[in-house]
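What follows is one chain in structure tokens, specifically the form predicted on its own.
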Amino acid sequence: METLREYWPFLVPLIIAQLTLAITAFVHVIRHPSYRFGNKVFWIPVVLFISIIGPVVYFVFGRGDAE
């Protein structure tokens, strides 16, 4: 329990950044109909279940051109 208290000030910003990135990527997946690679069924689990890396991979490789 002491370790958690010690690292809590570092964990809170990381948790907030992770949630913000995941929610932003999820909303983008839902709203946009075209992707460079894959489809909604592929990108939703990637964005939601692969921690910080999932949303980053989506924004780098999956996000299609804006219409």
Contents of the next structure:
Amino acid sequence: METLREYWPFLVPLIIAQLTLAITAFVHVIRHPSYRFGNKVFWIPVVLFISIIGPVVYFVFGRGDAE
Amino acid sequence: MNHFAVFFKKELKESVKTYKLLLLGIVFLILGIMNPLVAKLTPDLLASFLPEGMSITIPEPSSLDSWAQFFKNIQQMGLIVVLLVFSGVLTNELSRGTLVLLLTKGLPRQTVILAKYAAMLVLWTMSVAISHVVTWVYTVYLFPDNLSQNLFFATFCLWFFGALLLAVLLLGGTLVSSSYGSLLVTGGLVVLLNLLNLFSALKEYNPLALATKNMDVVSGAVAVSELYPQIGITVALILATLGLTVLLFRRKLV
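The form predicted on its own done, now the form predicted together with the partner chain:
Below is the whole assembly, all chains and molecules, this chain first.
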């Protein structure tokens, strides 16, 4: 608990940044159901549970071309 | 020039629409927060892994450790993410055919290359700046010592190295017409620079030093002026790469 209190100036922005990334990717996966490969069932856990790398890989390789 | 401004603006708008800006911004923000945190926590982590009753002396972390993390992370994670994000920079539009329309309407080909490079540089500068500022703020907060010097110059060197890689990525895109191909060309350059580093005669002029000597600059082991030759070479290489890319792209059938 002591450590947590000491490090909140780091943890709060860190968690907010990671959540923003994960949620943006999640919303995109749901709203654009055409992917270069994979399907919804594959991409949802990837973007939600693999922090940083998951959303990056989705936007770079998985995102379909349709706007 | 008007063509350039219009196409440059279109590139920037597109990087917002394709989430490039958001991705880079957040990834580099996270890296920026992580650097000082990892430096601070490493001794505690090491100590907690040691078996009961054993003790080693771990030096107190300083601002130098925090910046060592910064340069390590930007160079590995940061540069890789940037190159991945930009890997389809030319090839996506060529394969979709959207660029052909603009070219047949009279958009000069060198404008395409230069505007794309400028847009990539803007995003890369933003990313490095975010990470640098965040790391700096937290480092000052956690380690209020005055051990680190020339921070701006050290980061500038790494930024320059990234600028070279981005120019080569663009060249790769013109050469091989696939995003994996342009990544491969850029990776090839990094391997080549590493090999060249084996020859001590070339070391003094190898641009790779801009990405490896950063900590020596920060700790004061290497003077700022010692890196001037490499910066000169890198400027020349970037200009040559851009020139070659424009030449090749003019002749390319799209």
